[in-house]
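In structure tokens, the next block holds one chain alone, the form predicted alone.
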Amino acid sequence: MKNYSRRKFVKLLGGTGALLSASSLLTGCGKAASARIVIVGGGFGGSTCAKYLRRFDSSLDITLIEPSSRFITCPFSNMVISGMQTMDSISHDYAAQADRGVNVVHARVQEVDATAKKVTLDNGKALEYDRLVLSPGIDFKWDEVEGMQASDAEIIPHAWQGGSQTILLRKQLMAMSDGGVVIVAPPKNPFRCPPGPYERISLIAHYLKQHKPKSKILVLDAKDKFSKQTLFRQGWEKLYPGMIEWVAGSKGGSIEEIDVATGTLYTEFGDTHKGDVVNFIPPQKAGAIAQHAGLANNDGWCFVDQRTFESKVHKDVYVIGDASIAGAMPKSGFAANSQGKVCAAAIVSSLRGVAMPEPSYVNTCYSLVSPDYGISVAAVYRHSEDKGIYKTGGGVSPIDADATYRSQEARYARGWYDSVTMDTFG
């Protein structure tokens, strides 16, 4: 990797430069009186968030609210897309949150009263708060597709939350015939994990070549150009040649319409493209819950100070992961991993009326070209009041690297999503 060495970039997965030794530095403070603190979603980012809350400060009344008992994450998902794991293997409990004294509640919040602070919940019960962390994820512009609404993911899936929609796609790749056409459909930026949609594609092309190899897929993309697209378009072309087109959207690869009956998708060049299987990745925004408490701007996504990601509409509400507008860093599990703990040094530092130590972030993404081909890119950030959240460093896989490297880097990617998921839901 170019500036940092895998060294050091091993040594911040491991969480050690998120906070530049916030750890040390908190809990090693004077306890402060018990402050209650809801924290909205259980995935990467509000998950993260509860657990460093409880090392940074023992004495917090924390609540963890999310409405699945089990969370189902969209890293790694397409490995089960493409038949190489299963979804147990992607799904995480809240076991260990209970066991640290977190109280999670299966449920869903209705409502947000950022003057009372207290949220409602769709059990009819409210829940009075300090500080409140909003981690909801993303939601869709259904309103930007023309032809298709929410429900009609039933039948032409997006995929891009992990659960239903995940099996629903591995379902009609397995019931397509050999010599269909897969047609992949992705957003214009921002949008959840910049490099997914293309390793979706390489996965797909996968598990065509072992079982469907008569079968093609068409890239529809709305943009003109992709998370590493050389290291991508360099393995799609070793691995699965002539398998794979890709159209930019400036080439006509951007949809305009679709007709959800027949699995059409109408581009804005005026041409028509016919699908086996589509998958269609809408545009996206913050999830439902920052949209009906206000959070968010025309956009779909929530203005915070980057530094803390506390709201700049709500005081007290911080806001983490693929909802928040921060910065330079991409919208990823691994980028909301790193936010959650930054933010729990936030409100703890807060709370005690103490300075806040200075945050480092980090993100990195490994993606699978085939099982046994991977790439990655990474990045360490810091925060300035000018510039907001910014890239220091970071690298991404060399190009020229030998197939040597490219299984090491797979293996890698299975050890990094071991070591998140345990960082997180551990």
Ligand SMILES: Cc1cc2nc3c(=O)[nH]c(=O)nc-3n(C[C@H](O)[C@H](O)[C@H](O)COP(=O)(O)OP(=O)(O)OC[C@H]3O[C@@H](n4cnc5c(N)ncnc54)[C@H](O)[C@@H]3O)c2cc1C
Contents of the next structure:
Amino acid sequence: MKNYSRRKFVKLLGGTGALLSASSLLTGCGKAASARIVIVGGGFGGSTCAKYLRRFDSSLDITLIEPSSRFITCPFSNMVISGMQTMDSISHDYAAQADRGVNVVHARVQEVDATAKKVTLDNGKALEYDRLVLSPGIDFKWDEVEGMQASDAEIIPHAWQGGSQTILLRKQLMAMSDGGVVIVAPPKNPFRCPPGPYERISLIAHYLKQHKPKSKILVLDAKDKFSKQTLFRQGWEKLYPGMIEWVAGSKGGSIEEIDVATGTLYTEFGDTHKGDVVNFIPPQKAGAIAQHAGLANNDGWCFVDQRTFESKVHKDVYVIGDASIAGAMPKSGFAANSQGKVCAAAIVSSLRGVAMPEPSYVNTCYSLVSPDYGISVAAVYRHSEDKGIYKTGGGVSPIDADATYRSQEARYARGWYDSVTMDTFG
Ligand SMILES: Cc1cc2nc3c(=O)[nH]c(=O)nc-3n(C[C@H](O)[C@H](O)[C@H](O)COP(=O)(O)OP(=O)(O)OC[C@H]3O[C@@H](n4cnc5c(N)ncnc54)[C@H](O)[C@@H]3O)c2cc1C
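Having seen the form predicted alone, could you now give me the structure of the form predicted together with the ligand?
Shown next: the complete complex, the earlier chain at its head.
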């Protein structure tokens, strides 16, 4: 087993998003004696957790189960949709995980048996575990959408999971003629990436301004306010005057029914809107396997001990990333990355029978309003028994920043993407 000094252990965690303070974990007492750790989902949470488990204890037997051989990130997928980047630039493989001795299995987990401590895969194989980590991301509440079902996303793409949906929305925008109407319909809270729909609206506007300047974007929002709203709206007025109309949920933005064949949306107020391209982002819940394993509450999300991410339902099962209820943290890739490290430390501590280091968590969400105009929101978090994960500091970009500042934030956004994906998949 690799023995990390306390200083090095803290550095490993702190440099990239999650900081755990001193504890007996770092004194090297005990070791996790080849415990079997199975991780479901090779996205931001799962991949980070696998990597840091290996770093903390080289004796662990770690298996990462993920159906795809290449993970396509949602972060920066709005850049692909608007033609600024290629799919290749947001795709990552699992070679580094295999190199560090993580068993990467490309399959889908179909069943979790928390009593027998085993998972069954869609290839018929079963794997036993001592600790199980689920980071399955999100699924959609199609039963709450009148007139549309999962298969209709091939006609009206949500593009809220990276991959073919991203390409489909891009193609639809390219095929639309100048003067067309793009409807974007963001969901109610909570959902994956609170600023994501508004970055998408901004970058679609950037594309339209260049190629189809007579076109309009109508935003039918299920909510009355959204992340970084003042900053986004200021950017829209400055860069895309007259192009974007945003309708709040209580002012007629809330959608009641969708006619998929004609791309028509019917609102709660009885209004009818027809789009040439429609990007309806459905209401969300934890990934299907979390529901299937009985880990989710009535609202579709998973209760966990927010200090360790162990499920409140099943012992030795941990849920991280978007699927979990993580107090004040948003559902973001950076948050999932941060939680993956905390969870890895919690698992190693529990296997060694030592107290877990005191965690702190971090998140920054950069958004591009145009390629050269970035804004951000950042926060650090701590945990207490009564409050769960709570915010201890942070802030948003200044409202009165000049063009140089916005341009610098756009550069930081790209730097953030490179470092978080290197930390997760590299
Ligand atoms: C348009 C958009 C822009 C975004 N931009 C940002 C951003 O700028 N910054 C940011 O921090 N976040 C951003 N996000 C949010 C980010 O993508 C998610 O919060 C993050 O991916 C969550 O990580 P996760 O591990 O929970 O899920 P994911 O990263 O989605 O990983 C889940 C994985 O689990 C796998 N899986 C699911 N079920 C099973 C199963 N049964 N068996 C095996 N594997 C399974 C899936 O194949 C998937 O690979 C954005 C999201 C969107 C939609």
